[in-house]
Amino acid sequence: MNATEQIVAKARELLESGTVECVIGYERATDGVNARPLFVYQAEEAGKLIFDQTCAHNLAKYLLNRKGKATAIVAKPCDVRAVNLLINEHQVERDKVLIIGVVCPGMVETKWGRVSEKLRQACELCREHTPVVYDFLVGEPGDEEAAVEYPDVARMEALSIEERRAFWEEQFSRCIRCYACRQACPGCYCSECFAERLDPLWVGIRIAPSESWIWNTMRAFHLAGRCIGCNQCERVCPMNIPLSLLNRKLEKETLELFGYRAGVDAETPAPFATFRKDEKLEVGE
């Protein structure tokens, strides 16, 4: 059976047995070529599920709306790391989530009604094709020993401070504060975002360079040591701001300083949620 057939069969089995109340997966979008999220509650609806290289959404975000309810989720490697993040941060319960892990071939670039053969940038950089944890695996696991690399971050680091500042000023000047990045991010789940707090007022609501700079940098720092690299923020940004580049810079620093990558497991505490006296960051006394 191909990936879609395996997912359909497993979803039908889980729903018929009452193991889960809902299966979160993908269905064909109305343009006939793209994919969109699908919530299956009845076994007879499982046939709508699909999986191919257009299934770019990180479905882990939707688990936040199903806390305490038995739910199965179709999850790629980056999605599974997001599930681990939410479990680690006590947002969802592992025994309530059944993971249908999928060996990922990489997602392709898409537009409405059109599908490219070119992989998304995040998938070109990704070296993880098998989920780190799953209850049922779709596909054959591969070799996952390739080292994590950050060639895009290295190119940015090679620029002077002045050049980097000019680059980000230009990028952030285009931000329209639509918050699509926040809404798509599985790591953004606060009931009240700092950008909308009035007491204390962290950042104004007007669309201006200074406020946009604060919004984007503060959000990136809130994800430091937590971003799982799914690139959903950049995928949904209507202004094409390279948000993943900023997030990957902080991911690289966290890996080098602490040897930690978010979502690799659900038990290891994040470095910025802990303190150890033996930490030596080589930044002076």
Contents of the next structure:
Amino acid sequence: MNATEQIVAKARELLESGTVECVIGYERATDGVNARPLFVYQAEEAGKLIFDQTCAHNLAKYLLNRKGKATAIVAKPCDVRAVNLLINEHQVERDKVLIIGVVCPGMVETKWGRVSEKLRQACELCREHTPVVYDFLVGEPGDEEAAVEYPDVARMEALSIEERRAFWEEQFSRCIRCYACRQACPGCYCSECFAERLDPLWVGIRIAPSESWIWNTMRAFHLAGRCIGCNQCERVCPMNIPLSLLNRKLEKETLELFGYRAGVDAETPAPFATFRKDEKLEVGE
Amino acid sequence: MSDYISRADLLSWLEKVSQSRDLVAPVKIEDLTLFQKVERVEDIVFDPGNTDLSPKEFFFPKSEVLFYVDRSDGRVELVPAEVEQETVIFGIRPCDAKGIAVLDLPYLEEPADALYRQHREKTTLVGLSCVSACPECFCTSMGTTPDDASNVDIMLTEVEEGFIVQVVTEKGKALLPEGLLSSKEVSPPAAPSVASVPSEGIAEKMHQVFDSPYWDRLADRCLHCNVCSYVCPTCYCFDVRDLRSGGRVERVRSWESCQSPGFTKIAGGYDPRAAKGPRLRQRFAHKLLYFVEKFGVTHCVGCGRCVRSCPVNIDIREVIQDVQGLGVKSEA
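Now the other one: the form predicted in complex with the partner chain, given that the block above is the form predicted alone.
Shown next: the complete complex, the earlier chain at its head.
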């Protein structure tokens, strides 16, 4: 059976047996070639489910809308790390989530009505093809994964501070503050985002370079040591701002300083959520 | 015989226009096509297809100062902002021009929005009719057509080597110098055929399905970002704040969206549309029902931008189709 057939069969079984109330997966979008999220509540609707290289959405975000309800989720390796992040941060209960893990071939670049054969940059750089945890696995687990590399971050680091500033100023100048990056991010779930707080006021409502600069940098920093690299922020950005580059820089720093990558398991305390007296990291000595 | 202008003459005329006014036209910014102030007329994009953002921001800017507080000489005075610059928008498509006509309804209804009216008065629209249709477009189902000249000041239609010119308004006529146009034996290409959606009677159907569980199911996958509203040529909601800026206090308005968390939150913290279903329904109910009831036209021009840009494929064409189906069932 191919991935789609396995997912359909599993979803049908889980819904028929009443193991879960809902299976979150993918179906074909209205352009006929892309995928979109699908919530399946009835076993007879399971046949709509698909899986292919256009299923780039991270569905873990939707678990936040189904707290306490038994839910199965179709999850690629990065999505599974998002589930781990949400369990680690006490947002989701492990025993309410049934993970239909998928061995990931990498997602391809798509536009409305068009699908390319080129892997997304995030997928090109990704070394994790088998989910770190699952209840049911679709596909054959691969060999041991290679070490993570950050060639894109290294390219940015090679620029001078002035060049980097100019680069980001130009990128952020396009931001329309639609918050699609935040809404798609599994790590962004504050009941009131700093960007909407009035007291204290962190950032004004202007859709202008000064405010966009604050919004985009604070968004990235709030994900330091938490970003699981699913690249949703960048995928959904209507203005093509390379947001994940900021997140990957922070991911690289966190890995170097703490040997930590978010979502690899659901237990290890996150570096910015722990305090160890002996931990000085040679900062500010 | 048609009024005609060659491509070369058009560009040199636009060059002259840009010397005395802001010339705004579609240009490429990385992978995006956006309406922007043009630095070089050679940068103007004539390709078919809609820009990534609509040109509404030249009438309803993303952010705009409404007035500022002047506290000099021991007095406190509210100084209203004024639009001084004359602007020409070139290359606006019929759907977007219709979008501006739709924005006129709430913004020019008395008491008119002062800044919107000034932007409108100081802007001339030079349209470009569509000789091909995008797969996501459905303008003919939303009260306009690919060659609709009724909402622009001048309409151009691309033919070989140049453009057929229709001067629609006095404002348009004033922009064209004597002798710029020539007469040519050329007829416009046939308007492209545009996919249709069953929009007939949609307002009534929206009434019938208001309480349908359909909205909760549709909202399951909605991320409640503001992309649909911000790419939309007709969405016109905003938020207002007083801000301190450069030593003075300004009242600023910025785009807002009914999909945004907290959009309807009121004093005391209550949010009548906190749930996902009602929040998403609001977008479609406003477009297909409330606006129709108040102004007599749908609040959608079929440009297809939200269809193309939604990160989770919430497709207004499909919603209209679904709602028509639901309505039939509820009558049975």
